[in-house]
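To begin, one chain is listed below as structure tokens, in the form predicted on its own.
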Amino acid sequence: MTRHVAIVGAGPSGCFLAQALLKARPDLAVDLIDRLPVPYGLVRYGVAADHQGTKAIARQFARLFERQGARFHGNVEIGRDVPLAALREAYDAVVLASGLSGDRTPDLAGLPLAGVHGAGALTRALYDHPDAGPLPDLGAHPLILGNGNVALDILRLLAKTPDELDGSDLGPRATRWLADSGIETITIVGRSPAAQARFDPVMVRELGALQGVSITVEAAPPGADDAGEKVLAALAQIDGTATGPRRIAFRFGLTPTGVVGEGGRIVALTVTRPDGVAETLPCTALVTAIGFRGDGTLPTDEGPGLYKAGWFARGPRGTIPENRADAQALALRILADLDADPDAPAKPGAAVLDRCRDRVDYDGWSRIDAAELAAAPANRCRQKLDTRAAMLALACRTEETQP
């Protein structure tokens, strides 16, 4: 008897889990369901456009569908198109791996104000997510709040010259936006001391290779652990970089307390220094990179036959490779639960998805993928379709309707 597993979310965690399940039990029927018409989630819309080496993991995930027998069901939203209860009735196991799409809201006096933007919303707009809003005006002096790799990704893209984006998959709209930004200074502020920053040292050192920047790093106290020492060494390496006029300043140990506005728009962030002295940091925009949260549409508790994976399970922690180990552990737990009830009645699996209009299968995604690669200009590796309508128009064509 074939056992059916539905994974809600075709991002890295969902794909790693499907890989582990099918490697252990090739007889399983594994369906990856995503609200978007395209798979790979964070790889496509969260990993920085200039980090194509990281994005290359999508080729590994493609083998999941092409060789291991997993099936993709895109443009299907659980709760809107299929109730979660109906999905659980149709599958032996359902895994929620939908990630965290919302930005955490900072606890700052004076909010809300125009000019304050969450990092997730900004990156979705930069990377042509079909549900993203317009790219904002950051002005000449944006400030980034956060001490993690998301903050570094945004900093690096804002600081790069147009030529330094060659080979990326950044679209024409975002490319023009960056070229016309008029940014003169970028300040990156963290609550933690420098040694406790969650930066990847490799990503810190990347900044030292930028062509048009001048970088200063606030002095950091000694006494870090091994991980902290690596971050401090990387920061020391880029401190004093002077290849151009765009100024980047790293500030650490500052506790944000509020925002100052004029005419309804932010003009400064107020902070408290480690010595207790208050300071006001002028800015033309504030980008908050302080973590992500769920949208509340799916339950957060597990139950019989219902599991959680990835960021949806443990919060916004861990890199893409780190999700692999968690997925493998979860796969073992799911398989043990399936084996514990060998006489369970057969379930229909993907038949419950037949009612979904404009459902995109893997062949439909492959048509989108081929079209984007073919449309890439000379200095880009891909040009994404940036609307759901354009994706569906291509993905849902049958062989008979294609010219």
Ligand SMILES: Cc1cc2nc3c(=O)[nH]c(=O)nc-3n(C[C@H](O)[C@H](O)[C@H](O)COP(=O)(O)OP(=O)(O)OC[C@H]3O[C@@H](n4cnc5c(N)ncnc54)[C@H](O)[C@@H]3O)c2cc1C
Contents of the next structure:
Amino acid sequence: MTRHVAIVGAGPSGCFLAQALLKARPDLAVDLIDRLPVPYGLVRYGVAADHQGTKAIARQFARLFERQGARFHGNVEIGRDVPLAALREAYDAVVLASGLSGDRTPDLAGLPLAGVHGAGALTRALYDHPDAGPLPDLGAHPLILGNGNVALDILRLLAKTPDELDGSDLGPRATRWLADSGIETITIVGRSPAAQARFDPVMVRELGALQGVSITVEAAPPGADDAGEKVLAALAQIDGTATGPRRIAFRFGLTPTGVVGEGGRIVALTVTRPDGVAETLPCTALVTAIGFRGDGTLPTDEGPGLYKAGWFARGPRGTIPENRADAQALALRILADLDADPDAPAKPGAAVLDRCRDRVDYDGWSRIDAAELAAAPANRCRQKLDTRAAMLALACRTEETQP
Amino acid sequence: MKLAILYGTETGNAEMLAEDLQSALEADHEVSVANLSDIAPEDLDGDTFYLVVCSTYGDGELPASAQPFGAALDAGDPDLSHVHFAIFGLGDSAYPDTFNGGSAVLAAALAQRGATMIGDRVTHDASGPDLAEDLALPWAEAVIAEAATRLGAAA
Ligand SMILES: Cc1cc2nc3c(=O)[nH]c(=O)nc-3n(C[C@H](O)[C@H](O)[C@H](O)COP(=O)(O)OP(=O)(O)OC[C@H]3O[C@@H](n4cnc5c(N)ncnc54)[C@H](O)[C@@H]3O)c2cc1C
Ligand SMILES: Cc1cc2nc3c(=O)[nH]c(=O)nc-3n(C[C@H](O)[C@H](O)[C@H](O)COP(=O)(O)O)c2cc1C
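Given the form predicted on its own above, produce the structure of the same protein in the form predicted in complex with this ligand.
What follows is the entire complex, opening with the chain shown before.
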């Protein structure tokens, strides 16, 4: 009897889980369901456009569908197109690997205001996510709030000259937007001291290679652990970089207290310094990169035959490698539970998805993928389709010559 | 001459490459594949030619699955003077200072314990235009040919 596993979300955690399950048990029927017509989650829509090496992991995931027998069901949103309860009825095991796509917003007096943008919303707009809003006007002096790698990604992209984006998959709209941004200064503000910043030191050093920037780093108080020492060393290394006019300032240990608006739009962030003194940081926009949260549509508790994986399980921390280790452990747990219940009634599996219109299978995604690669201009490796309509037109194309 | 492909990985690219190499080589050779996490330095023998495939993490360090093996090489005093290996690295030139540090560290640690490296260390760049298998297969064929003459038909 075939056992059926549904994985909700075809991002890295879902894909690594499918990989581990099928490696251990090639006879399982594993279905990866995603609300987007395209797979791979944040590998496609979060990992920076100029970090193509990291996106190369997608080749491994393609094997899942091409050789390991996993099936992709795109453009199916669990909780909307198919109720979770119906999915659980139809499968022996259901895994929620749906990530955390909502931006955590700071709790600041004076919000909401125009000109304040979450990092997730901004990166989705930059990377042509079909559900993203338009790219916002950041003005000449944007301020980035946050001390993690997502904040660094945004800083780096905003700071790059057009030539430095060669070889990326940044789309024409975002390319024009960046080239015309008029950004003069970018201030990146962290709540914690520099030694506790969650920056990857390698990504800090990457900023030292930028071609058009002048970088200053606020002096850090001493007293760091090993990881902190590496971050401090990397910050010290890039401090003083002077290759061009765009000024980048790193500030640390500032506790945000509020925002100041004029005519409904942000003009400053107010903070408290470590010495207790209040300071007003003028800005033309605020990008918050302080974490992510769920949108509340899927339950956060596991139950019989219901599991969680990846960011949805762990919270918005951890890189792609960590999802693999976790997925391998979860696969063992799921397989043990399946084995413990050998006489479970047979389940129908993917038939429950049949009612979904415009479902995209792996061949459909392959047509989108091929079209995007073929459409890439000379200095880009891919040009993404940026609307669901364009994706579905390719993916759900039916053979008209069929009898 | 028996072949053993040993991989060190964190996100699975090296494992996928090891499996690709095995498929490509098994028609002509006896080939096994193992994760370095399942191997101790003492397990290495003189009759087998080892094809090591290893990625890079952190700041030019070994990937998670190779770390226990690396630590065992550093901590113990295994004599690997009977061992022959070749090594292929996976890395990403987006990390210019530490590009393919993992395979370099591992090659040095094996050599330090007396193992003989065959051929040059060849590296793949995840940000580059080549597919890993397109570089690794010619590498494997070249080092296997060289190892066959060195280890001799006897092995
Ligand atoms: C901006 C950004 C940049 C990053 N850069 C890097 C990096 O360079 N390197 C690195 O190692 N890590 C990076 N990370 C972290 C990495 O992306 C995460 O560790 C990883 O993506 C988490 O995987 P996941 O599968 O849990 O979630 P996701 O990748 O978010 O995948 C979740 C999937 O579930 C789908 N989904 C959601 N709800 C539903 C539903 N109801 N029904 C069906 N499908 C649904 C979504 O469409 C999505 O495809 C970055 C993260 C962000 C936010
Ligand atoms: C967090 C992280 C750190 C990395 N550090 C380096 C590095 O220092 N040098 C390098 O050459 N490659 C580095 N890489 C790139 C990987 O080695 C490369 O993507 C490789 O293909 C991964 O292989 P694996 O999946 O077998 O682990 C890093 C990748 C990640 C995700």
